[in-house]
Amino acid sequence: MRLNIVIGGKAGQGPNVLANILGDMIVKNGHYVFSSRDYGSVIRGGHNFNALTILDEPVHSNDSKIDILVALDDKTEEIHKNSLNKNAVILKGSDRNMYYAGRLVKLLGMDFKFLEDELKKLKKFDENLKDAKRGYSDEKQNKIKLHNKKSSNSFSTGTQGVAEGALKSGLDVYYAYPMTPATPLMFELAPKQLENNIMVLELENEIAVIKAAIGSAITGAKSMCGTSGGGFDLMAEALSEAGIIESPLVIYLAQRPGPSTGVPTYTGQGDLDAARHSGHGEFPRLVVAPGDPIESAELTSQCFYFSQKFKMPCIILSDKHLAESFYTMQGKPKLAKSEKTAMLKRYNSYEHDEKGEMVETSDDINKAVEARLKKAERIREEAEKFEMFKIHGKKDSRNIIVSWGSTKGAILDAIKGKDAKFMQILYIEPFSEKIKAELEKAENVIVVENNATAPLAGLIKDKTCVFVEDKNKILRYDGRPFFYDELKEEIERRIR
């Protein structure tokens, strides 16, 4: 049984703590849990609300309806009553969120020992503690018996993936100017600079944090800086700038709706585009989308891999959701081993020769263009050696859904025992000659994504010469991401 917990409340109350203690918890103890965020772009005040949804097995998403409802204000009910499966359960009536920790510890059937394990992790333990115990106490139901069984499994999010991924690859500095929701990742490797001899830095703007990038990129640091949409817009200049140097550069990409300022804490897919063409001129990059917290430690240490060994700008597109959800997740991430390259030659940002200086020759001109090509082939051909997509489901179907990025996990609840394979790309650029074969043996493609207008529709008909019909073009652009029961009923619909 899939069982979904909403925990509610005005920006400043910790429904994100409490939902964060209590997912851990159960993680711990031999469930699975998906927990994801929802909040206004405000400090105070406001409406957030945590939504976790548990199971025995593995979980991915959360659904649109709630069992347990925690309202940490009179308007939490209100907003989320039409959501409310019919023999849900409300608790409310305080605003202490640890007061509904022990609530909803006594009301899982859980021992209050584990709890107070994760109290002593917070500040203000002895008032915590309090608050807990006295909520344990007024709760009287018990209706769910949660198990209790250790688990070595850990409970992670997208940020925490791409900076493991970052620092086990040997990042020497990461330079960032705080845009949600790529914030996170400076917030989550700031506190590890002492113990990994790394340095972090946040400047005045995207087109410093970039240019600084660049410049420590040269004198042979493993550079990485980071933002979302309307700062990378600002990069894009510097871009070709990194790629005409050949600086090898990381750049982690986390979107949100746009355009402009947009939705600044929502989650959307509006940036394929973006990341694929930014920047004037030709040159090689690497465009990678991850799934998962595993997959963004993946192929963040494949950036720095292809960045280092073909002195290149690389691209990790992640996402709100991806970036703030917490994922139950089983093993430890492949991660690729990067060597530092030796950064020995004059940096121009003219057309130049291999020594770095300027060229204006027709010959010299051509032979710096061509080299360009040739190093974008040697990408490809070295890109095909990692996974570039990955099938799931039901390996034989005929019914293809074909996605990227942060769609993952409802995709993944929404075909169990479907007849539909699903295909995640994972390397957008370059993109895998492979994929043509593996959708020419379909019968009825399907493309999944969190946009308005199915760039990766548009990617597939350029690459593949597959094209996909509008009716199979499943869209969420409203800022949130997909429910698991919503988009189960959108798949069934279009499979045939």
The other form holds:
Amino acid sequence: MRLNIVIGGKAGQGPNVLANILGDMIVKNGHYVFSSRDYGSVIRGGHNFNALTILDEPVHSNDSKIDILVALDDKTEEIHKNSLNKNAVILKGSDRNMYYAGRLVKLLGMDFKFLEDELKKLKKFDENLKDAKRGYSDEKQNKIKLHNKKSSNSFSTGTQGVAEGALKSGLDVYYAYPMTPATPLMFELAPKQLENNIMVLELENEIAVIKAAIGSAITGAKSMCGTSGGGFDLMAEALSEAGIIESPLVIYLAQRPGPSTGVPTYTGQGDLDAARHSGHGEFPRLVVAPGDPIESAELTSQCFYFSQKFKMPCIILSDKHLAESFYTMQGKPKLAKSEKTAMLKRYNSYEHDEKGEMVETSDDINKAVEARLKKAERIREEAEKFEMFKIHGKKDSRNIIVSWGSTKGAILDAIKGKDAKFMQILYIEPFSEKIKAELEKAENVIVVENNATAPLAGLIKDKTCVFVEDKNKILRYDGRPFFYDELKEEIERRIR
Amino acid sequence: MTPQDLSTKNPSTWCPGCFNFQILAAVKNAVAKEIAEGKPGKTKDDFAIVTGIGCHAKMFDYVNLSGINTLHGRVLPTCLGMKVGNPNLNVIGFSGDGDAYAEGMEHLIHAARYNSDFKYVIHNNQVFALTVGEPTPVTEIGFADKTTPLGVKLQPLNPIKLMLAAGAGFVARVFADIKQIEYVMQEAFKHKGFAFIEIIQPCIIFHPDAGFKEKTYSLEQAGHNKSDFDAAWKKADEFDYNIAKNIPCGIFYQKEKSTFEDLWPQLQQLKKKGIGWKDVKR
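Taking the form predicted alone as the starting point, write out the structure of the form predicted in complex with the partner chain.
Full complex below, order starting with the chain above.
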């Protein structure tokens, strides 16, 4: 049984901290937790909440309904009352967040000492412990008995996956300008820069960020920069430069709903085409889309691999839902190893010969353009050696659901036990030539995307001539991720 | 090492008589002298150049050093990134006035603030020359061309005052004359930190009225004290970039302070070891 807990309150009341320690504790007790975060663009006030879904087997999404609601303010109950399941428990009052941690621990039948251990990691230990103890003794129900067995599963975000992948791939310098939801990567990398002996720099804008990243890359450093859609737009000219000068470069692009400022603290997948096409001119690039923290680490390492081996820009396409949600992960990522291949020489943004000297004759331009075309082909061949897509679920099903990125979690949960398989596309660019055959094997192709115009369906049409009917496009574009129960119904309706 | 050793085989495409030839010769002289001294960390491979887009950018084609001919307006963050990548490099950035004062203005202010230890040379002919003569932010009032037939209406920007206000530790302006440039570049090489060197030059095709040598005078000969910020500010006020007669040239202000590379322990370590990140094994 999926157990759904929502913890809500004003920004500043600490629903997020409470959710994180609760999730951590439950994972350590051998359960699986998926925890996502919903917050507005405010520092104090507003309404923020975290949704935790708990299960005895792997879980990767939340439900639209709530079993336990922790309301740190009155507004929380008002906003969520229509989502409550029958017999839902509501914990509310005017106490501080850790009081409710105590009550939840009792309610979930967990040992108090786990909470005490968690509180040791936070500031104001004595105050928090007092609150938590009072909550524990005030709670009289013990509704659920979560078992207590040791687990080595990790509880981490997509952001942490990217950070792990980058550090283990030998990252030297990371540049960024603050922009939600890419900033958490700076939060991961910056505090440990001395320990890891890397540079983490915030510069005056995204143009400076990518230009400095390229400047470092051409001296031989392993260089990376991060941003979200608006900042990525500013980087476009330099992305094109990285293409012509052949600089290794890894770009972390964490999407949020656009266009323009859009909805800064919510999630969406509207930048697939921007990642594929941004930057003028024609040049090879890599675009990968992880769907969980382990894939985030693995694909980040593959971006370093490709960027160094082929001296090219590589883009990790994430979004707010993947970047900021906590996933219970089993096992460790399998990371690609990469060398440092670039060196200081003559680089030229002007069309140039092998020595970096500018050229303008027809023959020389043809030679340079065709060299890039051949390189793109070599990149595609090399990419086929990696897992460019995954097939999950019932392998011989005639129903195939195709998607990319953070929708993975809800789809995996929704197709459990269904006559459906799920093709998760990890490599957006280049696009695997094997995808066409996989799609043609199926009779019913369904696309799931967190956007309004289904760019993946468009890409599939371009690359494979497989046409996805409009009624088979399951799209959500309200800034929220897919919920398990709602998506399950949408899929059931389309399965033949 | 002679200046000729820094030449390339690329045919020159500047207009005959262009003052950029003076700048090219002076830069090659100054760099060749640095390398010829044979000091550690000053071999040819330790130097790198960065150019933007415009007539000045052909410097990249004619100076045989590593580096990058980069985008319009983005010379400064590129130089910064190279210094972060390897703080031991001797990096020289070149820009035109369009590059430095229009497209890349935001980087200029921050470069002064960062004080990364590289040198920045601006070829200021007060016009967009390679795009056939449009006004830039430092073109004088009244200048007219096909894009601005009614004439420039706005007061030009004063880059010297801007750099002083932004905290630059080395602020100089010279005329496009071999001796003046060579001298100020040698001084800039000795200076620890960001050095701003503006070279005023006429564009003989599109802006022949802009700063001629006869219209300049030497700050040094006039007894200017380059460590006096207030005096530098007053001198900077003497030329407002409209057509003028008495243009002060030389080093307006010089004061050393902690460089960008001094402020991060990670970069200090690289400096101590004489390496860049490329040679850091993980």
